[in-house]
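Here we start with a single chain on its own, the form predicted on its own, put down as structure tokens.
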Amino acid sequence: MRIVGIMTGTSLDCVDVAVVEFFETSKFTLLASGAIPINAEFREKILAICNFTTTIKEVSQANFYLSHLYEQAVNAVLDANGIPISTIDAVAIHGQTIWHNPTAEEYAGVAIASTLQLGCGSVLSALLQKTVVSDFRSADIAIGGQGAPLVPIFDYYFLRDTAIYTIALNIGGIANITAIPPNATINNIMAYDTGAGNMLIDAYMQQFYQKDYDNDGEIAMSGVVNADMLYGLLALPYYQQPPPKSCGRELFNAEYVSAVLPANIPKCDIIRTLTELTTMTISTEINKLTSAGRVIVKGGGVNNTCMMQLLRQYIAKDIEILNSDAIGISSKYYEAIAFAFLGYLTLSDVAGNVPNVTGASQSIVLGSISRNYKR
């Protein structure tokens, strides 16, 4: 089956498309890759909507218009490569996440858990005329799960070892481990979200350098780490709190960083401070997991060198650190490919999540199917 995959982050710096041709669950070749820069204008929608300053009518237009920079993605990426559409069995997309609430509140009298993530698989579909597989977290937070993450069935098929643990760490906007012990089977896995990846940082180098990230750390290296200040952010609940759990920007934002900010720091320290957040979190995690093994890390911020040689200072001695370029799977596109895989999986009436990981109360098959065409 031949899939192309959608990934939208925390992030919110592009569409990344990956062409992906799945043999089973045993196998997959990618075949193209490609993305797509989102605009300043559309990321400072998103991040009004996300903050709450927004109206009904700019989450639907903000809805269509990302359906229809979905379609550009997907076809820009096989043209450049060659690929007819025509030989694309669907289209698998996750999203970008608006709201992410998976702990149950009351409302209206019920007690009610959600989740909502912009674009639309119906108008995909009827753009690109292709089947279209969306909406993957609604159906795991129905049945009390937390939605995500979602990625970890991905890890257990292409990662897993007879004989080494293995730690598969994405450092995107948010920031998250799969652990996978040896032979381990579905349900010996544990995934969640650890906090805050690069979206802070993110946020302040936009803020203080007007640039969209820290390239190659070179900032967070000129600066020093401010301890109050880090203190304050660890205080965070969050951090406290056991598995399965997830989060996103109603937890990470700039509300939760000013409250902690010391008066007259300098921008650098803020920069270098948020990266040791960002790597003391996801460090005392997997050394709670385990004292040797390997941790296999993807996501933007493996382009982070001041954030990777502070994970090899804090991770245990005995842990391998490889970057997934190296056993063969793309650390930019690898959401993309996982995501291309979840769509492989609902199309073939396989189930998604992982209820362990999760928290749901059993497998099930997820995400909506759209197809708006003629066949």
Second form
Number of protein chains: 2
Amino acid sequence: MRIVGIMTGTSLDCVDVAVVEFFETSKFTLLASGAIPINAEFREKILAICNFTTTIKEVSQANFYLSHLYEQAVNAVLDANGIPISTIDAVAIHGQTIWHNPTAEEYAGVAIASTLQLGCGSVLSALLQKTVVSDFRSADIAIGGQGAPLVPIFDYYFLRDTAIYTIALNIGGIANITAIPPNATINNIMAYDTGAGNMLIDAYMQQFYQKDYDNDGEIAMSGVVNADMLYGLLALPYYQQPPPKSCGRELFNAEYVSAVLPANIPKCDIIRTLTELTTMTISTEINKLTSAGRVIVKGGGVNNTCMMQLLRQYIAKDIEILNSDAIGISSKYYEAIAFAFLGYLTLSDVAGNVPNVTGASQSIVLGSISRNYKR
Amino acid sequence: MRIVGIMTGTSLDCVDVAVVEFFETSKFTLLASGAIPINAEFREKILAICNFTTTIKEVSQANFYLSHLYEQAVNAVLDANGIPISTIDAVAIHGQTIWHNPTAEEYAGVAIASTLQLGCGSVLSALLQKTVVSDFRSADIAIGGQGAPLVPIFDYYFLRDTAIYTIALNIGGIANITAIPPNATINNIMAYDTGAGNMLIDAYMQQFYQKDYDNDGEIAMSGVVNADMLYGLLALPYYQQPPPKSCGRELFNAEYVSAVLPANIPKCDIIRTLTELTTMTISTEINKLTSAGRVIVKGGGVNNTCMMQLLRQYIAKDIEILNSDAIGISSKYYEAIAFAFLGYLTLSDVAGNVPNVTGASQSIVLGSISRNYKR
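Same protein, different form: I have the form predicted on its own, so give me the form predicted together with another copy of the chain.
Everything in the complex follows now, all chains and molecules, and the chain you saw is the first one.
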């Protein structure tokens, strides 16, 4: 089955597209990939929807706009790689998350947990004349889960090993790991957020250096660790909480850092110390899980040389550290590929959540299927 | 195929549920039906979402809340009628329309038309452990249609006759007709809004009588037509526009009536004149279409004796007028049954729109399918 996976993350910078051919659930080939930029006007609109009050007109238009954008993104990547759309079986879209709160709250007298991703599957299906799978998180939340993380089932199918303890490490805004013991069944895996990934570093790079991120870790390498700041940051109770656990901007924000920022600290030392924080908290969790095995890294962090060197320094020496690219899975398109796989599972009537990872009451087929064309 | 159809209209008073067994596309049996009230707090929340600014949190919670409400509604109607849920093949939900604008407008540099119904298919599927079909309007809009009306394909399949010109008349808030000439193919049918149905009457009943509607047309029968008011109302250019055409609250609102309201007119005369307006504009359109045949009426208007008597008076005498109940289709649950049928078409991979009715560029399978359970 040949599936296009589409991921648009909270950074809202581009639409990631991965064209993937799956052979059963054991092998896949990435046929093409590409990132289509999101225009600034739309990014502002989505940020406004998320951060302020909005109107239903805005929400409805954004929902349809995204489907048109995804249509263009799919066609652009297919055209650029000479892949006829007739060879594509389906498109799987994560959609743009604009609300995610898996904790039930009172709403009109009922306890409601909910999540909302924009991007209409039916519109995209009608435009592309292809099967589209969308809305992967809702069903898991409906049965008591967190609706996240969903990538672990992909990690499990494609990284597991009969003899080697394998840890998938994603360093995005938040850093998270999927732990897969040797010969694990799906119920033996564990996945959780270790803490901030690039989020704090990126925020201070924007504030002090007017750059989106620390390219290749250059600024971090030019600074030194400030111990007071580091210990202050490590005092956050989250690090002591047992897994499974998840975190976001509500913990890792400007106040968290500014509360422990020493007077007159050089800017590059702030970046260096935040890089230290990310790598120490990741390494601590990994070393607790195993003393030998391998860590497979993906996400923006793989391009930060300082971060990768620090991980090598802190993670137990019998644990091999590899970029996912080294084992044949694009570190940049890892999530888009994973959602193509989740779409494949949906279309194969196979459950996509991992109950002991999301907390759902059972395993469940995820997503909704739109087939709005003649066959 | 046994399908539950769920309709929640703009009146937000209750969830209409129809349990329907379809035999091919020519015959069905209504096994059970029921209306589950919507609580006042939720109604206020939805009206606030539609009329004012809102937050994404509200939208996301309302989306999940509706699925929980639909779950309760399905179970209540099945339980009350002793129908085991194991015998149900699927549930089809219209959802709660909170935005509908099929006219493209500029949005982030792109021309976007859109519609938005709340009620998450995936959540309802997970809760009921049943196949759910939802989002029936989006695909038609994606290919240039109005996304409405969608009931005409049901009218066509179940009311058409080889010899008799048949007109399906729905008197809801807005009145609309589906014209099915003898021996019509799907491309020969026509459907459009004739103008206000009960919307204006209901508004003035609430204002002057603190009642939701004119029960049995009693107030209208106690008044007389005011000719000045009626001619003023009939001057609206909409009535002269050729079909296909559609209308709503943007035309038929308080300003439309108050602009032509004579001084010191008795309240019951206002209700009587508005009832006259509805029946005259319906009858004019029907008489233009044919001089002989039958009109099959459904919607709230069938319970307004004054309205039904006026229709009999104004519609050509060789046109028979029947409640849909008289031919075996519940007038109250007609729309819920029609959406069950639209769900049946989706699951049968059959197009549900009628391009010359909606204006879409082609016929297309409607809806998205959620199957979030083990099979």
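Residue numbers count along the first chain shown, from 1. All values reported here derive from a predicted model rather than from experimental measurement.
(Q) Supposing the chain moves as two rigid blocks between these two forms, can Thr275 and Gln362 be said to share a block? (A) No: each lies in its own rigid part.
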